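First, one chain by itself in structure tokens, the form predicted on its own.
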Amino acid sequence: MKSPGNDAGRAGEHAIIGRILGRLPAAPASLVVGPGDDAAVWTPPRGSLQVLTTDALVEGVHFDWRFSSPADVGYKALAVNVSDVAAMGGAPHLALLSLMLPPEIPLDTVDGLMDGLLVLAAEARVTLAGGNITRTCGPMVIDMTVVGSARPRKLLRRDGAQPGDFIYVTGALGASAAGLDWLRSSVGTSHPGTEAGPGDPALAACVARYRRPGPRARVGALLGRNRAASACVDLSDGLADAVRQVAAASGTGALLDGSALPLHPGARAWFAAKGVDAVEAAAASDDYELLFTVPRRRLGRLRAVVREARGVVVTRIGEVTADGSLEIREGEGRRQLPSGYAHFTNTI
């Protein structure tokens, strides 16, 4: 039972923000205005493009309290935003966070959401810089803005493939997307880490990666620095999405492998079991992994890349080709590319 004053509605902006500004940690010099007055101010790194993204999560839409934790939740609301720059070649620097808060959320529940969100915040290195709360009638609603920097002569975008250049991603695919398909079959009410997780290692990591999706924050700013990629988007709505987003900005088309397709095992297994092709899918997975397009006469510089990743695996899944279809070969035969997720359409 809620204690009185114990949630958003009771304790009012002022005490909801004093909350959020004791827990952050000291603020870089570049930023010279900080949380607390009507704007923040910032000094960017010399010689550097500013890279700016936004984007929101919102409850019933993007997240499940029944699968998610507030932490979970807090940490993967700025993932989407770290992802979005990683994919640029940039380095993500500060965020804004905008609270849209039902009066009846507890208190708690604003605590856990910092929870997860600070521990990104230091592990990619993200300063708060500021942001805003206020109430709303419908959904909770966490939206979020980060600032980054990329090199003028760096920056990766989406419309730079050529016909001839590879296909790689980062990581596994369809993981997020069988995590959350056990949860919706295997979790009932009760809070998120309350339920007993997978037996199965593998399956749990797919569970875990659904919650805390990790952005590859280094190899984006990687591969920007090294020019090694031509183009890059992150599968923040599946590897689908990504290849046709590609494929439209660049005037290209793409033949994916679908024997090379680095399908993790937990989802690859999970699928099986059930009778769904995994590589469908795991086609509208937001894994929140990078696919970019590699020239030929840059494979060097991309054996670099893969020597400082720390471990993350690149999988070549295709190339790029010039009479604008989107296909998969599947041993001697080919078939159209999977649709993935469309926001209006699909929900967690």
The other form holds:
Number of protein chains: 2
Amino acid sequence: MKSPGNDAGRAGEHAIIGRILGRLPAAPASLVVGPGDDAAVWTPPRGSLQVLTTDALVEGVHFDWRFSSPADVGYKALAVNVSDVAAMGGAPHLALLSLMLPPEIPLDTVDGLMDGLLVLAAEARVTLAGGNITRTCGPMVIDMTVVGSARPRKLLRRDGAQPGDFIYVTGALGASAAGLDWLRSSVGTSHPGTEAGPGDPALAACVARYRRPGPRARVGALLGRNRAASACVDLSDGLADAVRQVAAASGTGALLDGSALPLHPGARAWFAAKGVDAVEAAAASDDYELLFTVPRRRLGRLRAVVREARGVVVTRIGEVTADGSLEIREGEGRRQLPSGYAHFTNTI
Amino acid sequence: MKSPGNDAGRAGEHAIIGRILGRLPAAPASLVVGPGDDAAVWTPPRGSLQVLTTDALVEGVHFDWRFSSPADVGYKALAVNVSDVAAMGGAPHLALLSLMLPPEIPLDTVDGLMDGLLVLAAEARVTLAGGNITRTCGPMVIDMTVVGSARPRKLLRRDGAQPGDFIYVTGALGASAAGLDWLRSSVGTSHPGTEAGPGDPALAACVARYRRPGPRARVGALLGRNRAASACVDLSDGLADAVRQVAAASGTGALLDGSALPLHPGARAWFAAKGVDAVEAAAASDDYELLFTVPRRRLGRLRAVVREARGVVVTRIGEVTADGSLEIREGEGRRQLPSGYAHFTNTI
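Now the other one: the form predicted in complex with a further copy of the same chain, given that the block above is the form predicted on its own.
Below, the chain from earlier opens the complete complex, with every other chain and molecule after it.
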């Protein structure tokens, strides 16, 4: 539907802003000044702490137009930030959108981006409060900042794990990686990535999870509110990295149970067919699930969280140890935790 | 001082983050969780509104390494955001830094960037609370979010101007544009841009203003606190655009006095020598000064602000009118306000 000249470069910054503002739902009364002034102004919940996070998606690094629609990218740009707020035990409230657009980008792409972003904003009750649009001579960038709140003493930091705490993870692992891998493998074949999906429903679920990683906003907020967890992080850089971060910050080790890692069925089949070790696949998984630790005396609180967060599966995958080692139990043996994901060395 | 392999791509994300964190000064007690967790956590001042803004600098669009040092770019990335908070009458508190680095960028560049950023952070009492670093396959991007606070009913919005209010501007106009113009003209000549400056001190001041636009944080906060101003914006998109924005938001017109526009002496001489009309030069000036309107009955409050903000010159440049026209008085005649700056059509 690209019409000639209907691109960001010709439309100009004010026109694009107008186009975006025209689509925003009514803002809550707490937003004193919305988009259009020098800055947004907001009344934070009384007596709360403020949770602040920023995360960017760069075209060619974090997304590929062959694999994701503009709406997928808009959804994911907000999701990765909502996930960070959830991992602190906070509730997200506001978002700022900083958009860097190549001049030739079609306005339809900006519309699609906003479609996806506003779907998740409505689900997660996040208000788009402001932002910035500028031209770039490079790849498109969607950088978002999300502001949330949490109650004092109900934060989920990464440094609170204690030896003996159990380690849990939400959802299923490896789905996102398997979905991306399928999309990569389908390039140049008969099924173009962003349209038809794989025939196998389990693998199709993996592709969907790669494109739109629903953040665990509710579980994170519940874990913070009832203080079930002693530490929490999201899996944005992979399970192995998450375990490593919690252990390093808490001054502990960790022992995972290789057979307990909840690999997504689609991912299990996909990686098995490719000869990829299941533990390696799980360790590298970056599904925007939450990894958290629970002291044994607080397992009752965890059960309450699981009851309230209907439908979200929570799996015990190991425990926090006193020494600094990071290991995975496999049958009778143990192996080192594989190394994690690094943004500067990995690609899409 | 670039040593082989000493670049962002080889160092990796964690190493760059460590390098940055090692240079941060001690954080105030209000920062509950600083950089290193999923999100930053902060205790906002009690009973305050929160002011939130985001602005990005893109290499090749907003800065050029031939004209600005890494420290200049770091300074400016924070300055443009502090300016937005000042234009709301707020005080800045926290910053989030989102950095997109091409793999080949030297680590020295990142260090320099932080040097400049931390100079202004110390001056403006802003704490770097968190952020994100990622790789890009395109130009370097420094995207910052600044969070500030303001008292309820003491905000400076852009929509509060009333016919009869006087229009003021801080500082001198056109310095930044003249400085950039000089730098452009010096490319390929004997004086490379980022080292020697122009011999003329007034023009050298323009180059300095282009490279490090000191935001009007104190004046903005004072104007908000004592409620002297009825509307305020910064000149980030030029004087003409600022006047247009205030008039449009307030449903008014504006009549500027062409002879009152405080063109910087260096800019006046530079543009006169090039045959550029002084009013055109002033109208296009994007010096991160503040433009604000003051009801006549509040001129006493404005005098108090000027007394407290020692050294900042404030100049009356016109008044708000009831009709929708935007004009400049020149001698006996009037002319239309020139059109403003647009990010999608202008370059560095």
